[in-house]
Structures are given as structure tokens and as C-alpha cells.
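Here's a solo chain for you in C-alpha cells, the form predicted alone.
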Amino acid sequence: MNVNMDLLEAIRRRRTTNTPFSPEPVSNEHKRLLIETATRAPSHFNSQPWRFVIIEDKARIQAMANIAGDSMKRLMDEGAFVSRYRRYFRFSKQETAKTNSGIYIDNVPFFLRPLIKLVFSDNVGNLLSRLGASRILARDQRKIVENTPMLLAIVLDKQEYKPGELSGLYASITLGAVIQTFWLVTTSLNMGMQFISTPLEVKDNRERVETLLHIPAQYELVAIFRMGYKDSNAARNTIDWTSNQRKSITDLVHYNEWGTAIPPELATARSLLWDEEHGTNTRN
């Protein structure tokens, strides 16, 4: 597999995978350079706070699996996905284009289409586990899981990891970069990647799975990703979105100082990422 793909193509090419992946084993080469350009990440005084676990046994994946699904399931039916991710959620491609952020909502089940304003809305209530969303999403979590070949879960050492100190802010810092350096290494591999979440927003969830890991008190779980080779005949999710869409330049910088906009020469330059080469217009 090609392990020298440009950096300005992966960074173009880098998805969240969210469809299953191919059952093949991520190979000893491939996961060896992903922790090892993932270490070269900067981070404060060097301190290198973070650890990895790489997680192939059968058993401890379908277990993480369950965990998920049923993080997903309680989170739904209590309202607290909803509630914290409401403002994420776009349903028509006319919002999705007016706000150029969030997820789009672009598949689900015909029976919840006509109701699915309804079942993300803030006042939710029981009505997900009533129509059944909650179950399939928690199912489709479950399932995408335990077909994994390979889990990575991250943790941060309590020593630099304190949030609300400086050192807490410079380790989340540090993990966004080596995350970051995860994904474009994995793109360049033709892997995918997901973030999966809900465990680590249960407590006794999370808790769970930091006794299936094994987790020293001395570290703080912080995320938690499965990967695995792509499979491009993979089934999409029974509710599932997209987030390719991204805020132009002109909406996202300041110039010299707050309010004043970039100057026409920067807004039109040629983009050396997005230029007609590579078919693509030079505002996403």
C-alpha cells in the first residue's frame, strides 16, 4: 500500500469512515507507523502524556461493542445526545450550504424521514425509543464496533493532564496533534478512521471500559478510535450523515486584529489545495 502519498492529498482526502471496514488485520508494519508518527507529535516540555492501547482481541472488542451500543442507547433515550449535539445536526442540503458546518442528516429509515426534525428536536422526550431510533442507532453502533479489526484507545498522564491548568490546556493540545497525525497516516494507508465516543460520556460506561483495558489510575482515558482498511463496498448506517462541507476563509479569519476581514488579494489567491487541478472549487 502506498505509505508516500502527498501531504496536501491526504489532508484533501482525510474522512471520517463511518461504514465498516474490511476484516482484514491492520498489518505490524502499518500499526507500528502509526504510533510511531504519532509520537512525533509536539508537546509541552516534551513530555510525551500520552499512551496508547491497541486493542485486536476478539473478546475485548465485542465487549467494548456492547458498551458502546448501549452508551448510545441511554444517551438517546435520556435525551443527553440530543440535548448537548442539537446544534450540530442539519437536515435538508439548503441548511447544510447556509451554515457550511455540522453533520447532515442525508440517510435514514423512509418510515423516520418524515419525522426526523421531530426525533433530533430538543424536546425529544421518549419519543426515540417510541419510533425505534434510539434501537437502531444503538444497534448500528454495536455492530460497527464489534466488526472492527482493530480498536486504539488513547489516555493522558494526570501529571500534564489537568483541566483548567495550563498543563491540562497543552495536553489537549498535544492530543489533538497526535490525532490529527492518526488520520492523515491512516488516509495515506487507505484506512479509515472513527472517533467513537459515547463510552467515554457514560460514567460507569467509561469506567467500564477503563477495567476491560486495564487503565493505571495514574492516566486519563481520553479517546478512543477504531480503524481498520477500507472496504469500498461497505453498507452505510441505517441513520447515518455526512460533514464534508467546510466554512470558507473569509468566514473563519481576521486580519491584524478582530472584525476586519482579510484583504481581497488573500480571499482570491490561488488555493494550493483545492485549485482546478484537483476539480474542486477553492472555498471548501
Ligand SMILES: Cc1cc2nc3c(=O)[nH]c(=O)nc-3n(C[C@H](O)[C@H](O)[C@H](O)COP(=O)(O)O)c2cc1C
Contents of the next structure:
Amino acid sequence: MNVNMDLLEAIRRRRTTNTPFSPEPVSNEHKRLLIETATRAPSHFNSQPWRFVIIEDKARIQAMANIAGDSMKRLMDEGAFVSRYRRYFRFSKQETAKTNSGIYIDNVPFFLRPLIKLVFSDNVGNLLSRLGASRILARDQRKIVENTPMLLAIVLDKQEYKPGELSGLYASITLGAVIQTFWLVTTSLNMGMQFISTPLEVKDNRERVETLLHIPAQYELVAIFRMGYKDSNAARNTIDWTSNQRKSITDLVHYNEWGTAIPPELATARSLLWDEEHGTNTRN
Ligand SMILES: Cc1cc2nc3c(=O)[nH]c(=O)nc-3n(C[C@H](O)[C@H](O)[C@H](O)COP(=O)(O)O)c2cc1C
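Having displayed the form predicted alone, please output the structure of the form predicted in complex with the ligand.
Complete assembly follows, chain above in first position.
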């Protein structure tokens, strides 16, 4: 794969990879390229507040997979997953088109199809562990992590990362720049990546990960990713989603002041990202 993929091409193709990767280990050259490119990101006063843990040890990956699966089960069973994220779930193309945001749960086992809205609705309590969906989601989550060739954990220096303070905001901004670079460079290498956020959402499991990785107290664990080379034949998870839709420039941008629409010439200008001449339009 051409490492020098055109920037717009990498942006067009970038996606969360929520299918299994090829078992092939990530080459050392590629790991080095990923770290060196990501850390070209801007940071306030060039503070470089991020550190990384590359995890390839099978036993640790298995332990992380177990923690991720357990976290998903608990978040579902306790209702936290649904109550926190219900507003992002979409169950049809029409519902998705209304907001052009959120995730469309488009892959659901046959027996759950008529009930899927119920599974992801508030106030159903534990209803048979949400009709078995929590067990399926937990198994999917464990399996997809245990079969990954590499995990990447990112930590931030707590001297810089102080939530609620300006330095906390600045550290979050540079973290985003680092992550987007990882995402674009993995895309250019025919690799994929996926956030594994569930362990960070269950307090004792977050601590288990910090212990497993020997993260010093001075650093805050802020993100965990799966990474690997894409496998075009990989099967989808039992319950799965897509989220390629985006709001339009007119929905997102105001002109000179809040509430004033952008000029029509801007709204209808040729899209250099999506025009036919730039190859397949993969927006939808
Ligand atoms: C802070 C953050 C946390 C996320 N956590 C998860 C996660 O736990 N699992 C997952 O599959 N995707 C996760 N995502 C990915 C988003 O769901 C995804 O970026 C969004 O749906 C758009 O899809 P795309 O990345 O394919 O364009 C996360 C993204 C961000 C920025």
C-alpha cells in the first residue's frame, strides 16, 4: 500500500474499523511511522503531554479483552450504556437521515430485530439482560479485542491534563490532533483502528487496565485503540452499526455571526472532497 496516499483520499476513506483485523503483526517500521507522524501534532508550548503504550503481548491483550467484555456487560446490564448513549442510536435509514448523526444499528440477529428498539430504550431495566443483547455485545467486544494484533493506549501527563482548567482543554485538543493523525496514517497503510472505550467507563475496570499496563500515577489513561491491517473478508459483529453520515456544511457553519447562513456561492461550491472526478463517492 502506498504510504504517500493523497491526504484527501485518506480523509475520504478513514473509518472506524469495527470488524476483526488480519492476525499479521504490525511491522516495526509502521509502528514507528505511526508514532513519529502522530507526535508531529501541535501541543500547547510544545508540551507533548502524551505518552503511548504499544501492547502486543498476547496475555495482556487477552486480559484487556476480558476487561472490555466485562465492561460492556456491566454497562448494558446496569443500564448506563443505554441511558448515556440512547440519543445517538438510530434504527432505520430514515431516522438516520433526520439528523445525519449518531450510529445506525443496521446489523441485528433475526430474533432481536423486532425488539431492538426496546433493547436500546430507557426504562426497560434489566429485562432479561436486555433480551440477551448485553451477552452478545459483551462477547462481540471481548472477541474483537482478543483477536487484535496490537492495542495502543494513550496517557496524558496530569501536570498538563487538568479537567476543568484551560490546560485540560489544551491537552484534550492536542490529544485529538494526535488521534486523527493515527487515524489518517493507519488508513494510508491499509490499517484500521477502533476506540475501545468501555474499560474507561467502568471505574474499577479502568484501574485494572492501569495496573495491567503499570501506568504511573502521574499519567491519566485517556484512550485505548485496537489497530491492525484490514481484512477485507472479515465478518461483522453480531450486533453492529454504521455511521458514515455527516451533517452538511450549511447545517454546521454560520457566517460572520451566529445565525447567519453561509453565502450560497460557498454552500454550492464544488466539493473537492466528494466530486466524482476524485474517485468513488463513498460518502453514503
Ligand atoms: C472519544 C471517542 C470515543 C469513541 N468510542 C468508541 C468505542 O468505544 N467503540 C467504537 O467502536 N467506536 C468508538 N468511537 C468511534 C465513533 O463511534 C465514530 O468515530 C463515529 O461513529 C463516526 O464513525 P467513523 O469513525 O467510522 O467515521 C469513539 C469516538 C470518539 C471520538
